[in-house]
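First, one chain by itself in structure tokens, the form predicted alone.
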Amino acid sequence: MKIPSSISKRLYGMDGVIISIVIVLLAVGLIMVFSATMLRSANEYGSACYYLKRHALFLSFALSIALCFALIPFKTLPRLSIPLILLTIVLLALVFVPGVGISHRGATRWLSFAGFCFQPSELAKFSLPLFLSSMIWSQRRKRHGSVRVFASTLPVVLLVLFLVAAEPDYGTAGLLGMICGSIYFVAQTKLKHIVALGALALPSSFCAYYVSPHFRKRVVDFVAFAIDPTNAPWHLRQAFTAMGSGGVFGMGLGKGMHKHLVLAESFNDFAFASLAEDGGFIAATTVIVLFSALVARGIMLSLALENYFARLLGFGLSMSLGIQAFMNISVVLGLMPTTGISLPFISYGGSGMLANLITAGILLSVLRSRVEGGNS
């Protein structure tokens, strides 16, 4: 079957490098969620491949919509803003209505759709970056101000932020403020309205430290730990452990009995440590050095755009997935509280799959207006 000439050219102008490193980070991935959960598949299920075969199945689809998402050309992206951010505000509100929402371990954060479950925080990552370049970008071009910038786009921001904290997910609504912070930046917002939008943060995370018993105990352990670092945490003692014992070549290929015994979360939020178990050093080195290659591509590929949607898009994309992996290892390396944030394309789970790998096709599309051409 002959590939239309306008797709065969949209597949030949995304960016090759931002593919293979999202490539080689997806096959670290697959390596990872096989070494740390081939015990546990085998005793739960009877097969050593059991979650590794979910998590080849999330991707497989996860893929799928992502090249969806990168052949659509740029001029289009506009128009998805609006159905993307309402789509994710219903699917946020919907978490909340008794008997729809799935509890587990104390928060709300997840719908359960044909056996499997999704995090609707997740759509969030990308529909909140599109919304919020999209609509700077169209009161730019009407000649608007910061004031009306502001006014037009913070109290969707705002219901989106408080949704995802009301979860709830305190960790994701301090990666979505970030994210929509360092756009809000790129466009040369004026600098008193960005301190006042972090100013926000300041009376939530104390409202979140009164009202949340978990976050406050997160708190207060790492506080400990950045007086005492012989008070870790038990999880952040056994990541270390972890890391530890893989030395600078790593035990190898499903070796390391640590994450299989005692390391909670050793193939989602404690990726991290497994890896690093696994793989030592080297491989932790690496994977650090690959997202830093990724967030440093896309953020100079997108900065040197001519379209202005396309400058901030891009930018935040970048950023989006650049937070979200400094996140998850400074988590593991001690550096931050615990937030719950995945390694993104590492960590197994198919809602945060699905949302990194969109994530990934939109910042595709966008580069592609390098070729493409645009007004800005």
Contents of the next structure:
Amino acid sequence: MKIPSSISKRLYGMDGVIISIVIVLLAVGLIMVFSATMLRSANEYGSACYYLKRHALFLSFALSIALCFALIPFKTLPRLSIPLILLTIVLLALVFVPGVGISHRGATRWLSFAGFCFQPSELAKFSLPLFLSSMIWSQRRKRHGSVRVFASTLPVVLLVLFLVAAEPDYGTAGLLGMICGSIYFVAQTKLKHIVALGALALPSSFCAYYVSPHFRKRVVDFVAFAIDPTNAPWHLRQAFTAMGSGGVFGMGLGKGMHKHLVLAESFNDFAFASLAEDGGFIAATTVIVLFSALVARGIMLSLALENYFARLLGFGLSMSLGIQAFMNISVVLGLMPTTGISLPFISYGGSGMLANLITAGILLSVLRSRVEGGNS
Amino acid sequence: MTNSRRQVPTAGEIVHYRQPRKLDSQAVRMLAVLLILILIAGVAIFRLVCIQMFRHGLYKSISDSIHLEVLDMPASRGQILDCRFRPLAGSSETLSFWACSHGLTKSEKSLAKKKLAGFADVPQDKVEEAFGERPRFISLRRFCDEDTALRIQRLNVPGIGSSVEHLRYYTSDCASNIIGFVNAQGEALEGAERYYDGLLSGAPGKLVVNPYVRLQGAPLIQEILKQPTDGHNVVLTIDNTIQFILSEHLRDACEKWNSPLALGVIMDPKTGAILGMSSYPSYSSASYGESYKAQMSKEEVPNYLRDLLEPGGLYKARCLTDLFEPGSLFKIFIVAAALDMNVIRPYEKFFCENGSFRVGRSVISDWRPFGELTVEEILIRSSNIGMSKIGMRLTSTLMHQYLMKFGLLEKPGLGLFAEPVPGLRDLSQWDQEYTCFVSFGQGVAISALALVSAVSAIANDGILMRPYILAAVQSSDGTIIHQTDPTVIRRVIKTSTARTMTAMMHNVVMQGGARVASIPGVAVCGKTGTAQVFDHETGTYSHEDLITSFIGFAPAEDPQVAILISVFSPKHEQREIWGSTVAAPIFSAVAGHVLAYLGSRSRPYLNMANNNDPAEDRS
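What would you give as the form predicted in complex with its partner chain, now that the form predicted alone is on the page?
Below: every chain and molecule of the assembly, starting with the one above.
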């Protein structure tokens, strides 16, 4: 079978640096998931590879979906934005339908689909930037000003944020808010509007603070910890113990004991701590540098694009990956309250993996416009 | 906004706006956001430096204290060998099995029970307990031999694990009092095991493991901090064959004479090495618990031996720990001292007062009235009155001085057991009466080892050797790292005095009541002793309980062994109880066997002492 020349062209047009970084991070993720789950897996399922196999299965599935997205011609992307955001909103709304949404630990965030649990809010991580950039672009094309830009996009954004926050999932809501905020900021809206938008975030945070005891506890814990570092909440103390005992060179793969026994969420939300225990400062810093490089590469390449929509979308998707990574790492390092954001490409988990790989895939498609757009 | 361009785009079509090369305001904003992210990355790395470098030690210690345990790796305990390097006690590596049902599922438990059901090597009640409803950690079976261990391992039962344990075994039952024992917890409790524990036990190794994180039963981390050092082998001067001969005869004696206690010491007089040291009743190191219980069930023993029934009384090496009145055998030391100081001559005659002699408030009597006796005859006939006169001639000061030189006033100092200080009066309290008593061995309490050591000095031409039982220390690879050289303590008597004494003691055996101590073809020197037991409750000497002893050495011309045999409270319906009747035949048998075993060839012994006509005598 011969690959059509248009597809092969699209394949070759993808940015090698981003692909390499993502593959390295995925490999690190595979290793860490195995290292952190082998004991649990052996104890629960009699085989050390249970979680690893599942992770690899998700990964290959997500990779193939992401490849499809990466192969979508850039020109088609704006047309996808409206259906995708509608799908996101519908799925987010479906979560609240009794019997369809799945509750876990007091939060209704999941949909069950063909035996797999799916988290619709993950979808928003790329559908929202896509929607936002295409809407802003169309507004800008009509030479509309800041106010019109906000007026046409903000209701949808706020609806998505509200649906996510109502699950409740304040972490993801915050994440999406930050992604949207950064896109608005880069979309050359007036700064005072951005400030006003930021001011809007404050009362909603207060709202969340009073509505959710869970959120309140996390904030109070964090403030107590920020004032007095000896006051660290339990899970953070365990993360510090794990990371600290790793030292510069780490305990060796699979040999970090704290992640096996004490550290909670050692293979999803706190995978970074497991990594820092096994691989030490060197591995942890490498991962931070890789994420920085990924975001920098995405933003720098977007900068060079001439298409306004592509620029905005490339930036928005890079930020989606970057903010997730740094939110997760900041939580593990005790720099911000616990959010429940997992580490892209590394943490165990199906829908997160799928969403982030699709994000990367769309990013690759956008950045390819450099090549594609030249002759369009 | 840079799109200050023309070109109205059609809907849905992608239009590329040409950007000026210089950074536009949008690019500046994007770079600003990127800068913020890079800054956050920098803060995160700085935070990592703080946690992983500056506070690494703190967190590592916290983590280690939670996850790691330092375990001892058992060192193999050294052997106890006899002087011919035959093992008396040794250690073998065995497997001990335990069962842990924590974290086992119900089906695993029932599988384990099914596999172990009817399995003879493991007690069934323990299996039931281990794999019952509640999770347990119990010891299934300790110290399995290789075959059993293999059988249990082959079953491949879930939840069963094993660990290496060293099992102490004992090959010699007759030396138990010297060897002592190690209990099931590996603590050395008695005897050489306890005294040489520092040499035997070695140093356990240190192993760091994380006991809680296990993958398929094996800990993830297992690091040997220190290899175990196996214990040294301790080589004793004891000869197991000699020890066996001695203890067999002591047992026979106890049975024949219905005695609650008999003890014997065999020493090489030229070196001070203890070749055998035994007492009966004894026990078996291998089953010290049962021996003790068996002993407890025995009938009454005389008052003065009450501690035989006390806990631990069985485990003592009584030749070291027990002091007793030596009786007449003590006379040889007094005569040796008097001869050495030239206060008497060998053929000088003493009038023995026809059997009754008053000294101070006491009347000293002989077992039979004697008239005039030479010094040698005093020994042969064992006259107390004659000895009293020799003792008074010697004076208390010199007597004390010589007893000191013979080492009879100090502990032999083997260390194996707590040795008591010999019981004698302080010199300032020696009156004439006491001097007389001492001269025939009354009012003194000496340990068997001290007596043999002192008689060895006579056998060894007057030179007292330090008694010792540790011949050598051998490292686990077989090299000798320490060897005990025989040590001269001091010259006690002149060589000529020692020779004269040897001749006299030979005549005691040849002509006295102790003829039964002689061995055909071997010149034996010796002296009997029959002591009454002082009853501390009534303050008088008992007529019921006697301590019959025989001390001697052989062959006279080249002494190989010095032996003391003591039988406590012998009882016999037909026979009279004397040192000559009870202890002397045992001496003869033991010495005869031992000399034959040692391959000693006797040369003709020319006795220079005068030959008195043999009178029927007892002592």
